[in-house]
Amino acid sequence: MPFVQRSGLNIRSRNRLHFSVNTNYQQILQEIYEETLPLKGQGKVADYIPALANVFPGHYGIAIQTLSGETFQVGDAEVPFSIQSISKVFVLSMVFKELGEELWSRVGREPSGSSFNSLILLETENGIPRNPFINAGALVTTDCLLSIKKEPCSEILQFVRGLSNNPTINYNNHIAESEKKTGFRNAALVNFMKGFDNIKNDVDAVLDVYFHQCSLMLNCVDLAHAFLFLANGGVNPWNQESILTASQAKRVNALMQVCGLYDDSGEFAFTVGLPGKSGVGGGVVAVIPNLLSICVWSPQLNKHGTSLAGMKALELFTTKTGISIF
């Protein structure tokens, strides 16, 4: 399959990788696309939010998106599908751009070696998520974006349609809705939170927001367009924005690197090398700093409700191309 190339940005300035520049990307999306289909079936689609157990578990999609401004895909790359928890990268750097410093006074930097939605360590850490990306944190967070932001599912919206350059991205009402009515651990975590005085806004306010972003629709292309401010020192090719200066962007980076995949954070480490996000969706994305980003989907998870054929398939692009953050 062709790729695809996009024109228009202007990208910051940067040394880069001395391998890139012969890379041929779409062979080796071709190739990796190739050996991990026998993948397929031997995951399990999320169904314990309903709206995601209707997925079809076959779809499969790659896109790379480089700093030179290259787009490269195969399979369902153009398919959009729920991203989950992917969306916490956006709800972080939006309030970490806003509080700064002040953020980690309510959330922590370290790996939680738990499940995304696990409460044993609140209890005993006084109501204080371990990391952005566990369900907690990302609870802590989004009431931080409702503390600065007066319509925050706006702001969220508006966000990530720049990020990706594509203004048509919206909500999925149905897979938020079907998440509210579901949302049983949620809940007790945005409440259990507020006990300890580290929630500040109305808990189902909270709740609807984070409900919401969870239910954005965007497909492989889009993400990788969204996560290439990552791999740009924080701005945003597109338009030039400064999203987040350089040092929060790395620092967002390594939060990924050690926590963007949860309990499985450690082995995506060992066998992929870069940092990433995944989402009960299937979808997961990966940021190289200053050469490129990546997204894969395919919705059947592993144990750990990381995509299988994701995980395989960043793993096979780091060997492949011998690149990875080490």
Contents of the next structure:
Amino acid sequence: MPFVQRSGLNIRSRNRLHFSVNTNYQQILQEIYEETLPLKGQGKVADYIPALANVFPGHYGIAIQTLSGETFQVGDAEVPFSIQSISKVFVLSMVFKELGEELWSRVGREPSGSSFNSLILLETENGIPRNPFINAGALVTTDCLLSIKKEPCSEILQFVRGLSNNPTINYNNHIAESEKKTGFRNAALVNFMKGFDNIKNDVDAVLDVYFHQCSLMLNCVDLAHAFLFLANGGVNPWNQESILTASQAKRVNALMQVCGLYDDSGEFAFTVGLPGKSGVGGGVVAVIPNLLSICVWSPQLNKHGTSLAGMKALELFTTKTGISIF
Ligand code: GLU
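Alternate state requested, the form predicted together with ligand GLU (shown: the form predicted alone):
Following is the full complex, with the preceding chain placed first.
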């Protein structure tokens, strides 16, 4: 067993409490995979940059990593993809660790109810983004990282490599470059917030780090590994390093629950019922505190930028296992 569960309810104690759960994860993954295959062809692959538009739309993979050390996977779970906004959870964790409560003077903790790249609320809310997962909020956390780390891109890489227990993870510079060429709204957001003095560093430097973090290439197994610290009271189970305090990990999970899927967050809470984070590359990661993390990747998206099969697979996962935080 590569690591130790920190605390909390485990499956055995849940059974003692008479929860009816099914932990035959491999069989459940296989069933989910087959039941959701018909969703292929129904969504739309992100097409704002060629590197995403050219991804094979039929890719589909799922991976689970449990705190007891088991990995389960199905389909293309070992094919790397661009994690896009899933990276916002990593950067938020890095700055929350360093800045603590001070961070919340720069970014809020409320759902925005608008799309991931909206500018609308910033005008009336003095350049303070609603939460760290919409683009405006993520640009602020990236700006915070630039203020506390000399080499933010290499620090992000080390952080993600450590969490995923995979030293080969890297950026896709081609994707980062394309994001830069087309990132007009992100440039508008960061300039607009600079006008409110809520961006402290050079706008191009902030955008460069943001576009790189979005271009990180991980597969479903890597991401299930990398999110496990949020199921483990903030401790990286691969090396026992404390990434966040238990209270901070709880708060990051709470933010994912209410804002992790932008204006699809209510639907995700309703149908899946877990803290989660999506990216327009088609990945969705969800966490069951004290138990496991799960990543689904299918690049075809719904109109909110959520992976269509990803959302359905996670809904089926909580339904079939009977495991939920609610
Ligand atoms: N690179 C995308 C953007 O900033 C990320 C959006 C997402 O994954 O939701 O526009």
